[in-house]
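Consider the single chain below, provided in structure tokens and representing the form predicted alone.
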Amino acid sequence: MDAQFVYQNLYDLFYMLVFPGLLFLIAFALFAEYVDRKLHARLQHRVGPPWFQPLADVIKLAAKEEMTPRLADRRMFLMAPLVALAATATAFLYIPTWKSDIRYHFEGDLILVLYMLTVPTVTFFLGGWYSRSVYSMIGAARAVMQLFAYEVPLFLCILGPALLANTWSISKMAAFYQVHPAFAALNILGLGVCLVALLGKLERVPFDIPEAETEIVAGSFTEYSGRLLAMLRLTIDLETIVGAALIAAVFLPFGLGLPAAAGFAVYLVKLLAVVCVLTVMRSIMARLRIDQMINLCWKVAAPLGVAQVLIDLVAKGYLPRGYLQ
């Protein structure tokens, strides 16, 4: 066997499943987990949990015994947590670290890795609706009601961008505002709403209404437990950073062209950023209900991801012809 083509395959795996792949995404999530509650309880004035309570929490849940529901469909309820792990740990791949040529990377990519986004949520619905659980069923309609209304501002703030930089592909949208940073500072606007699009797609406070632990008790995770309920909480973990690492490289794509070790800590530095913004974020306000949920995605959010897709259409019209190539 041919000694580059095994290196190769080597290399693939390693990348894939230790670094920066699988492996990485979960420790570095699980931090992320533990700087999201620590820094949640001291907005509220309490200690918080010691830094390994995340893992704590995953391999407890792993130790307990799995129940599945009597009337549940248990091919649907026992598939949902495994895709929806694997289509956000599969999107995490396409994402440019602290490098915008990656690996990983083709013309459309940006696409896939906002379908792949989609996934979980999905799969939150079908795993609560097939759980046949009143509770479950309740969360999984909000979910997928929520998912409707936060995805139309969430997909256009990344349009606009997109169109600007003249690619679909996120690795090159990285490099197009490393080399032009003065373009990056047209999509703020985007920014925002992304943020907030990406509350209501982790379900966090003031999004958590498929959750609402004090109306119906976990929604669509009510019947789930032991490792089942381990893969869906870290999945919410991994779309955590995932969702960070998609709007670090759209909108903050500064630090890309520094040396190996400075680039990565900038990287990290700015998942941290946008971890803890989230957090700051869902400490200062009180959950929402669903119609002012939807009407504040459809009425305030997606206007405004309308006018950042304007912004970027008038900055491109204005740009000499070649620019972009």
Contents of the next structure:
Amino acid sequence: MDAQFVYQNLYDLFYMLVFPGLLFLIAFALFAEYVDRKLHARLQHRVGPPWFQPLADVIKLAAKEEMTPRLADRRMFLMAPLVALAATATAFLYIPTWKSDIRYHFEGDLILVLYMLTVPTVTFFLGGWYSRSVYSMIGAARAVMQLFAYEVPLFLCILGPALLANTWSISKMAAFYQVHPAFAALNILGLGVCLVALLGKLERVPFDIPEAETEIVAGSFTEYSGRLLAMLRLTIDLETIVGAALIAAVFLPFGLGLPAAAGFAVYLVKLLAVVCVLTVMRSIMARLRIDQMINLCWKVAAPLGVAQVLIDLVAKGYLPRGYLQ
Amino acid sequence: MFEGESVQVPVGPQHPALKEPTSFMLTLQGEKILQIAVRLGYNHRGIEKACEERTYVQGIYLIERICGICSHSHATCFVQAVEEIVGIQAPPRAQYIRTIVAELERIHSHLLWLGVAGHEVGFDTLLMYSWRDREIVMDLLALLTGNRVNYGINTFGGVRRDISPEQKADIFTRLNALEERTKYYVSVATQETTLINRLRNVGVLSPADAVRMGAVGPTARASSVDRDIRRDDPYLAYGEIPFKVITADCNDVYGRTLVRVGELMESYKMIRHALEHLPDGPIAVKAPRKVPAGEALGRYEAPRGEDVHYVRGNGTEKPDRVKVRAPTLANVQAVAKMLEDRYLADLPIVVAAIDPCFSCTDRLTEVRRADGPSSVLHWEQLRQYGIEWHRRHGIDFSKLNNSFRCPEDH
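One more: the block was the form predicted alone; return the form predicted in complex with the partner chain.
Every chain and every other molecule in the complex is listed next, the one we just looked at coming first.
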């Protein structure tokens, strides 16, 4: 084993587990949760939590007793949070940070990331379904119904920009829009739809239907407690950041060429801006019913997604070839 | 979901949507409600019986604690019934002060309801806003009566505290602030799309059904049933204060919201009018301790609807019988009707829309085992059960109610 090989592997590990991998992701996700909760509280004329509250919550939950319902399928019940957390953290590795040429990318990583982002919802379904409580089962069914409603607009709106950039790699998309920032303006529609779809993915008001407290207690998460619940909560925090990073990489191609420190700052600001938009949206709306949510997604968001694809196809066909490499 | 087969979902007795224990057993097909079984009886407190054991004056304070929100409603309703039996009347100034407190109570109750309604449809910002503004009226009530709830302002023959000119000025200023905020809520309720989507055409109760099921208060008025005790059978100073009875023809939760917000605006006007025309004079007349034999029925338009108290005196210091019909009992029958063919997601807001107060309504405790027969215990049986239970645990209460006996010699 030569030194180069060892160094490479060590760097890989550091990249995946520390920076900008898991540890950074968790730290930033907890900070984003703080920003979200604080802003939400201020918008509601409340004081809001101190900065360390999200971390304290995780520690508190992790220290608590963990219970599995007697009727639950224990293996599925335990696996669900683990798989959800792993999938979300993996997706993050393939999304450009403050530069477009990141360590891990390949032609097709866009599909991998979208798939990895679907995994948590599916595991929430399985975890809820196998906990065998009526609230969990209804929550689980709702989560899947909701998944079918928001995934199509989300995919369409990311497909459009990918078509225009002529690549299936998020890094290359980011690089393309970095070179042609004017093209990013064509994707404004997609940005709006993506933000709405992300609200659905993160199960936030107005789309917190799968965990609607006043109807089904906590939906899929009703029976979870202790470390498993901490893991689920953390997964949703991570999902927020991964979703925000995806939106930033695809739709907000600013500051990618900057030097590391400045680029990093711009990156954080972009992500927090997305988080803040999501917070404002959840502060000013009521929860919809599942039928209203599905109507909205299929009758409004999906056609807008198709429009986004058409816009990008037309742009690709009519704009001078030279622009497209 | 659940392909054709139905599932039973218990909402209650413990559930985040409910602020008090009560039970709605739903039979769902997918998201759709096929059947709903409402069951009360989790917080019977025996207040009616307890009133018979206490003097009338003690009774006022107990009756006031029937409800933590419409406490003044119950107390005033009881006091009015007793005053009728005794044949005294509170002086005009006292009537006006009672009216002012009553309307302030309506304001705090409706603002509270608005917040709860927001919370039930996941609009927590509305909850935080309206409860923050509710503090203004809570402070006002504390200023006038010394308490935020359970004001203790009533006594037989009048009220216990006067309103000073400084307090009057204070009420005017704070009412202005409340009115501003309420205008804002009117605009939220009529413009916020997601909120309207959750309220419109939900919990429909046709005017005919509202009458047939005996709905009262804002629940009935939102179904075009133009009934308000304040106008139909004036009590306190309501005969002298001009006001509009707010109705809506929406028949749904949205209508109930509009009626309540509209009533808030009316209450501000009524309080201003009452303060401007506050008569001079004493605030109470002397009332006898013993109430002659006789019976009376008090009617009162509480924030949730008509409240009825029946009192029977027997010439002693203690009532012979007190019966309370809280507005929730009149409205709760309509809930099952409102939820016909609706979705699970509508349950919390439809239940909340009658502004239920289950502990005010409960009049019995029913013992049920999970899969066994149910049984109702009457007073004597319950007493016997208690004695038996304690005897099994080594304490004998069976002789307690008898006259004192010397221990038997052994």
